[in-house]
Amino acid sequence: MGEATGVAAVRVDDVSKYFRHRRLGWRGWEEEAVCAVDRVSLTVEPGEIYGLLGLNGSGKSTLIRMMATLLLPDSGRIRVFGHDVVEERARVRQWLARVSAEAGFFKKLTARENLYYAAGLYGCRPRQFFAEAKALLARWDLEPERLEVPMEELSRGQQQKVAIARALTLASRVLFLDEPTTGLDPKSRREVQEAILAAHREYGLTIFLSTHDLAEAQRLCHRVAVLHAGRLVAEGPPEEVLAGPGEGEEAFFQLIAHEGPD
């Protein structure tokens, strides 16, 4: 699976993240700290597709945003191929890209225009960048003429394909996928999953996938972890983590049934 470096692709050591909120209490405005990620440790190997499972609000997106250098951890350490995401942020960013449920396009612009914009933003050659992304999309059955219409006229599945092509053209080592198939119809979901598998086969990237779709995790991932209330409660091959008395959803709910904050 990918290059053998002897160094973990992603290593998370005892990481926590708090968000502080103000609320109106009996004594006026009070500040409270909410723990989104609680002392999480995990290791992702080079070339692995690693899945993070959890309910909405479990801390999945917060953890991915920290790994992708978009949020600072309050404690602990995260390294990508041995490099600290806080101390060496600029270097780490050269190796990774991220796709979320909302792909972040200018919807009135075409796919071509959005890809040219991304190329300029990241200091790439626009023509070459677009040609590489277009070639990927052609393999995923997105007709070239669809790249010339406003993004808002593309289906959600087509938009996510463009987002993944954009990310793959940027990422050289690690691709973070934060619930990339959320809200898609079954056909579009399957097409995006096929695009992810095809990209992994061809580029050998390390892929970190956040999802609450158990079937998706079982289909795509070599290993999965279950996050609940900010804590890692299980980890291993999906056929083991989601097995036992009551498989799939039943096994998942049994894992989180008695977990939570102290």
Ligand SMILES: Nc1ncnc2c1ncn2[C@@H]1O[C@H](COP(=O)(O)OP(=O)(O)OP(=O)(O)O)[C@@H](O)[C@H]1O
Second form
Amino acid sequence: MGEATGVAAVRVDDVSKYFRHRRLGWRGWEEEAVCAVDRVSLTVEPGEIYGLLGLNGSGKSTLIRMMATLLLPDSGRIRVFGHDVVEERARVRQWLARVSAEAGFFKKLTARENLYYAAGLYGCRPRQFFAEAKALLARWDLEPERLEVPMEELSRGQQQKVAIARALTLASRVLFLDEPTTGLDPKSRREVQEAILAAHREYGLTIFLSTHDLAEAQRLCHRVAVLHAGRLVAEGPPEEVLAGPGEGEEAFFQLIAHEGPD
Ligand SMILES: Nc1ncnc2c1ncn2[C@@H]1O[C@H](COP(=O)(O)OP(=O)(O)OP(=O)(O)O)[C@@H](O)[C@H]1O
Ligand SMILES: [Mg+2]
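The structure above corresponds to the form predicted on its own; please provide the structure of the form predicted in complex with the ligand.
Now the complete complex, all chains and molecules, led by this one.
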């Protein structure tokens, strides 16, 4: 199937997601629906680094999980390079990878073993896959010896680099990074940010990332959006969205104070 030129890398149209929460009420346990993502629409252009900001519980991870085919939207539509993430899930999956703050590894296995496992799982050639990831990691100052010790012996920054290398080796078009630098010290954070920028430069991937770090959004992203209680309340270049009466943090607080849901 051909793709029209000018097709968006990711297109989210009017997407909502509800979760059922149980709570103890007057008549015993009651179920209530919580709207985690509320009619969100956005477009990410090919080759763009797009950042998502928002408080804890604002819906960032839920939105990313829907975009990455891990969760079904209740309404609306998401397309990756023109293909529907629900109807054409298998196809879309071949193009993307996701990294979350909690990198999913077998902690007792080495990075090499984890990378071989990922290759097998996704039907890639293990040796080639490992060689590619290893080459990336060497450039990000992770010595090859470190790939031979159990993952649990690596620092969080090192683990995150392995996770990003794994994702980059898997993703051919779009990389979803859900808080890739949360919990890292300033040096590791900077290294992971450099790795993201280098990956973007060299692979030309489209990158969608969520972060709580406004400086990170300003440094990495071409555009950012602010999600508040599931709704998109601002979008644009970081220098515009995070500008205004108070720069950075103040601007962010004003956005979620004045433009929140009714
Ligand atoms: N699997 C789930 N089951 C029930 N409720 C969920 C589930 N996942 C998320 N939620 C709810 O959806 C809302 C949005 O959560 P989400 O994890 O998307 O927020 P977030 O912006 O990623 O927050 P954080 O910054 O803390 O990572 C919250 O109210 C949360 O309780
Ligand atoms: Mg989250």
